[in-house]
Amino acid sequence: MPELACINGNFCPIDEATVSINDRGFQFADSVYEVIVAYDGKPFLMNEHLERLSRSLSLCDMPMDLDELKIEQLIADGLSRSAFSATVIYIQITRGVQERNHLYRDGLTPTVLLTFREKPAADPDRYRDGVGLMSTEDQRWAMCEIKATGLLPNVLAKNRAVRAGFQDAVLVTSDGLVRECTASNIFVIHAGALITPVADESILHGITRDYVLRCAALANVPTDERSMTVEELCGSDEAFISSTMVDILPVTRIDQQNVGDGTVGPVTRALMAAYRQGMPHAAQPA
């Protein structure tokens, strides 16, 4: 089965997809993108994720009207085309084709990119065992709530954690205060409650965020949503992290210093199980 973009409503393979080097999502990452996950042709919160696509996109200056550039009929027919049984929908909009200069003109049309890829297998390892993070200072800009592609600070963060060991960096600010991870949200558990920090223009929105808060409802696990040190988050009994990408991912060391006893707790893993209960059939770990 192939993996396929379309760009402006126009599908190719993905290695034959291209843009104008005028584009400005390359000249200046003047552009913001969603990742939505389908499994068997169905796309999981699908429409919490095009809502946090139109807020980015207004907040950028660049308000679209979704139906009008036919998004949804979009997805449709490329997991159509691409048939995986799960598939990772990508969405990245342009603020469209000009010469360079900061300054952009009114009414430029919109580059609309979509890729369809195969979803990864997950190592089943880290959901068992827990993963480490590599606490570092957060370099990135003010507006971390659009989902905006200039990700360089997070990629740097990313790499330089995995170079040292760790799955990835958890991103604290110069007064140690917690943010998110570089592509996640991050919770820690103390004394049977549900902590993570408040969902401003400091963090990405993360609709699997959302979707956590709602499984700790239903699961009967208390949740706070505040600001939290580096502090708390090494001495919390229980942490984790969540994106569209790994559900519930557990985190069982911070740094050289274990969560907790060091491996996966038990709110962690009721929460898990409530995500999973939640999430399509065809999700569902065998």
The other form holds:
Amino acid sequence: MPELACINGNFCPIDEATVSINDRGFQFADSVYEVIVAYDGKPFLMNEHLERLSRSLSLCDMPMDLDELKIEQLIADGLSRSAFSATVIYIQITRGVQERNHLYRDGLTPTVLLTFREKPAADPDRYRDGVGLMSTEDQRWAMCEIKATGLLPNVLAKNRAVRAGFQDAVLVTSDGLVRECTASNIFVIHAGALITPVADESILHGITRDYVLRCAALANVPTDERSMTVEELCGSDEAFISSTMVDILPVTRIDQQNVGDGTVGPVTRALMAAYRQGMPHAAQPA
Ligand code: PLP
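Structure of the form predicted together with pyridoxal-5'-phosphate (PLP), please, following the form predicted alone?
The complete assembly is shown below, putting the previous chain first.
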């Protein structure tokens, strides 16, 4: 099956897709993005992702009508052309093409890019045993609720963590408050309650994070959205991360410390089960 790109409505093989070097997305990361996973051609939580895309665009002074851009139609078209059983849909909207100038002109035509790639199979061992996170100072900017493509601090932190033998970095402020990971939100379980940092401007408001909170309500797990210190994270009974790409991934180690007894705990397992109940059948991990 072909991996496809679609640039401003035109589909092509992914390796043939190009954009101008004057695109503000390339010059300034002046663009926003979304990632949606579709199972058997059905995008999971699509309305929630498209609402966040609209919000990111508005916060960047690029208000846009996604219906006018026919995003849903392009998604449906790309899914039927690529026909994978699990597809990662990447959407990037840049402010458009202009000679390099910090000041953007009014009325630029946005560049709308979509790609359709096969979702790699998940490694079942990581879900069974959990993964380790390395704590790292959060050096990102102050508007992390925008799903913006300026990801250099995230890229550097992720690479440092993986080189040191961890799955990812958990980003912590200089005051010791836990924010999120480089591409996922974080949760801990303490005395039976599910705790996650508040969805303010310091973290991305994960679509999966929201869905996990809804699953917790269904599973009768009490929830608390509040700030959390790195000590609390390390001393918690259980922890996990959430994102469109990993769903719920248990965390069993932070730096050199086990979380709880170092195994995947019962509340995490119950939430993973509740999460899977709402997923399309094709998405159910082994
Ligand atoms: N936090 C950050 C910084 C992210 O980049 C992502 C996803 O890319 C998430 C959290 C999880 O968001 P979602 O659940 O919408 O995939």
